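In the block that follows, a single chain appears as structure tokens, in the form predicted alone.
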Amino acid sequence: MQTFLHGRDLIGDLDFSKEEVETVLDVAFDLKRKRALNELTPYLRDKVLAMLFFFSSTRTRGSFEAGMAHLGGHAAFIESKTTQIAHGDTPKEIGEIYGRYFDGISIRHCDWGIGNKYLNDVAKYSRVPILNMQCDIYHPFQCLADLMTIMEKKGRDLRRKKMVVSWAYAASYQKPMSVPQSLILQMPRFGMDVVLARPPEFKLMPEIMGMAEEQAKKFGTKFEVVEDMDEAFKDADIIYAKSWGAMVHTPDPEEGAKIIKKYESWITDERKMALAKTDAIYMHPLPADRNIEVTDGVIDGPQSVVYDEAENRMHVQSAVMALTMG
């Protein structure tokens, strides 16, 4: 167990070592158990977290606010458009000033080519931990919740489990690619063989792909890329299929929308789930475009673990906050 996490930022998935991630999970499981037993966990009594949003949220805002309250502290919701941040406050000023007001700063900024840089710029000037609630490159807390959920369903020893991270069709908008990028970085460290399935235009960032290959090599796991959803699903233990945008191929949203339209058949339906193992689980960070990205029969079916996954967001976030802000 690696316990010295006080004051640490969590911006990218590899900011914490594998052993440190295991510490986070140990604390998260303990917090979940204590909540089930109605035991109090006031580890951050009188501490205050700034939650700065440049991008809308349902689960992220709710889980951070609830988690901070369970820890005995308070979370302050700050929306960029309704503050002077939209009119000129710089990352340096936010880091310097909010770092003096608050005990931690969490930020969600998903604008392509901007979000991750903003978080790192704030971190340079902040005296308190910076926590990434999602940027254009990483979504570390979602990935930690996913890992916790997989361990609950498949056990702690995940060696040789086949995890499919697949693109899926969604018509709503060009979604960030941070979820699949975090998954391919983190999951090989815990023994899983990861298959990334996506149409040719939906490549992930080359530097992230290189880092994922390094992690797979380091931890002795497989990492492969296929362009066929059916092929990927065969004999899988974990199906994680969601949409992301074609930003690496083209940053133009109109061109991206045209490309997305070509792949309406990339839906997670009952036929595709039947290609996976009979005890395979279906995962999605939500919200899903129902009957476009995934059928109701799958997301509401017995193999779906999406609500456990959503709950675990709160527990892993609380664990990281307790460890870094305490």
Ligand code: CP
The other form holds:
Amino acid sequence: MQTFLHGRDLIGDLDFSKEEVETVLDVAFDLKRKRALNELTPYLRDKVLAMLFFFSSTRTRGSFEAGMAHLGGHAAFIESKTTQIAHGDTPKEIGEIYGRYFDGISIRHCDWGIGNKYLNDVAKYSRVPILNMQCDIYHPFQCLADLMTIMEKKGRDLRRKKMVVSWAYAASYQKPMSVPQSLILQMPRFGMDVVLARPPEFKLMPEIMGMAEEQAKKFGTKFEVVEDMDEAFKDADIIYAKSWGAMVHTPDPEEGAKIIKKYESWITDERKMALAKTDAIYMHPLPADRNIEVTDGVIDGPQSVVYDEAENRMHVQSAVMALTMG
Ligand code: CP
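Let me have the form predicted in complex with the named molecule next, following on from the form predicted alone.
Below: every chain and molecule of the assembly, starting with the one above.
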């Protein structure tokens, strides 16, 4: 068990070693148990987290804010559009100045080709931990919550469990590719055989694919790419199907929307779920495009664990904040 995470950033999924992720999960399970028993957990009394948002959120904002309150501290909600960032405040200034006011800085910046660089630029100048609330490349806290949820449903030994990470059709907007990228990096470290299913235009970043292949090799798991949702779903233990944009293929949102339209059949429905194991779980980080990405019957059905995933965001984030900001 690695217990000294004080002062560390969490920007990419591999920033923490597997042992450090195990520590985070142990603490998260303990915090969840304590909350169920109404036990107090004031590990961050009088500490303050800055939550800087360049993009909207329901779960991330709520869970970080609630988590900081449960830890005895406070979270300050700051939207980029109400700051002076548009008028010239640089990442250096945010890192230097907010690093002096706050005990941690969490940032959501999903703009393609910009978000991850922004977080790393702030981190260079910040004296306190930088926590990634989602960027264009990674969504590490979503992935930790997903891992915690899978362990709750399937046990902590996940070797040889088949996890499908699938693209799904959506009409609302071109969603970042950060969730599938985080999943293919983290899950092989915990023994899962990952099958990535996506149409040809929805490739993930080549460098992330390379890193995922390395992780799978290192941890002795399978990592396969297919272009057929049905084929992927066969005998799966875990189905994680969500939409993402064609950003690698084209950064143009209009062109991307035209490409997406070709793949309306990529919906998770009852027929496809029946191809997976009978005890397979259905996962989605939310928000979902209902009856477009996934049918109501599946997302509200007995195999869906989406609300546990959303709850576990709070527990894993509180664990990381307690370990890094304490
Ligand atoms: N899953 C997730 O990050 O949700 P929000 O966009 O609502 O924060």
